[in-house]
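Coming up is one lone chain in structure tokens, specifically the form predicted alone.
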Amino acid sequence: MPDYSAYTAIKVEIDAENIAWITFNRPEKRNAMSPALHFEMEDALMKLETDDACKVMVVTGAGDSFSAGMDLKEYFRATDNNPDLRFRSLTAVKRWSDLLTWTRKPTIAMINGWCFGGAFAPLAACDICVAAEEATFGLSEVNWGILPGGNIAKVFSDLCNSRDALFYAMTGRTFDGKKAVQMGVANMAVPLADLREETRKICRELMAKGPAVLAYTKQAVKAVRDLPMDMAWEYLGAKSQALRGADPEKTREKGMAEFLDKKTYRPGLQPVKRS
């Protein structure tokens, strides 16, 4: 079993329900992301990918923040004369964001408080986003004389429409969890007191599905987003055939038999019962 106890900038806990809670653990800095946090996130996600105890990953923040974005002092000022550290940190951000995006396991961003700037990268990388109604989102870079750099301008523009992307990037105004849902940044917003339990309910719902089916579904939806229609048809046909061979639980065959032959299953209302 992998050891997650040595991390200092993050905390990883896998509970009895096989949910991995990944917490940015720098509450005194509003969980601003430092080079150490990037290195630890990459290491943790590599381990969780093949850890059978982990069925779903939830990314959140300690204290009253999800993350205030990049730690400007540690990431920029402290690396002014250390190009090696800056390069390794920058590439680690890209690697762990990619790991979070393409992991075979479902991922949920649980936004419990402040979510600014660079924090939109892990938010966007996750499959699902649940926010506290009281959470505060924003792109404040314009007030600092800098751009929403890295991939932040890109992921924010992908999440919401171009008018909202421009408005909030250019004004630096903040918005709450309810507005985040309206904009497409989050899937749902609930009172902060209910946030963890509502997230846990979604985890349980996801874990009722076959893991191979879930993995192929998320990969397919993400892959076809920017494909032309004819290529999407081709890709999804091939992906569907690949899933039939890759699913050890034979979910499709079981569902067809229960629906067509046994008349014990009604697709669309609940998943096929897993053994």
Given for the second form:
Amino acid sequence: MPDYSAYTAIKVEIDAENIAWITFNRPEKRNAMSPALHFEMEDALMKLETDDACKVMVVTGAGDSFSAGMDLKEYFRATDNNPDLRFRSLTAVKRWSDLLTWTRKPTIAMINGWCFGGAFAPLAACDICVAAEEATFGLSEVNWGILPGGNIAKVFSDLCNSRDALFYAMTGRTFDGKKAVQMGVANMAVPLADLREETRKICRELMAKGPAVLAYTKQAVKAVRDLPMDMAWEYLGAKSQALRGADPEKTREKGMAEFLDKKTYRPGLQPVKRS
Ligand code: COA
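Given the form predicted alone above, what does the protein look like in the form predicted in complex with coenzyme A (COA)?
Next comes the full complex, this chain leading.
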């Protein structure tokens, strides 16, 4: 069983329901992302991928912040004259953002408070985003004489429309959870007091689906985004075919038999009941 106990900048806990809670854990620094945090995230996500105890991942922050973005002191200023650490940190961010984006397990960003700049990397990498209504979001890079680097300008403008992307990147203005939903940055906003329970509900819903079906579905939806239409047809055809061989639970056969033969299940009327 993988050991997650040595981390100091993050905390990884897998609960009795098989939900892995990945918590940015520097509340005194508003969970700003230091080089250590990036190295730990990469290590944790590598381990969680094959840890059977983890069925779904939730990324969140300790205290009143999701994350105040890249650590201006440890990630930026301290690496100005340390190209080795700068390169290693940037590479780790890229790697763990990719791991989080493409993991076969479902992922939820649970935005519990401050969410600035670099924090949009995990937010966008996760499949689903649930925000507290009270959370505060912003691209504040413009205030620091930098631009939303790494992949931030890209993921932010992929999430919302280009008017909002430009407006918030250029003014550095903040917005709340409800506005994040209107912009397409979050799926839903709920009162902070209900955030964890609402997130749990989504986790349970996801865990009731076939894991292979879910993995192939999320990867397909993400992959076709940047494909031309004819390539999307080809890719989805091949991916669908591959899924039939990759689903040990035979969800397709089971579901169809329940609907067509046994007539015990109508997906439009009730959630999937799986034995
Ligand atoms: N990088 C490094 N340190 C940060 C940080 C960041 N992005 N965000 C917060 N911190 C540190 C502060 O320097 C402070 O450290 P100190 O106690 O050693 O002085 C500590 O976290 C608490 O921050 P503070 O500003 O006192 O907390 P607050 O609750 O009053 O405000 C924020 C919280 C998030 C609104 C405010 O810290 C902020 O605006 N941070 C910058 C966010 C940002 O621009 N991020 C984009 C980076 S590109």
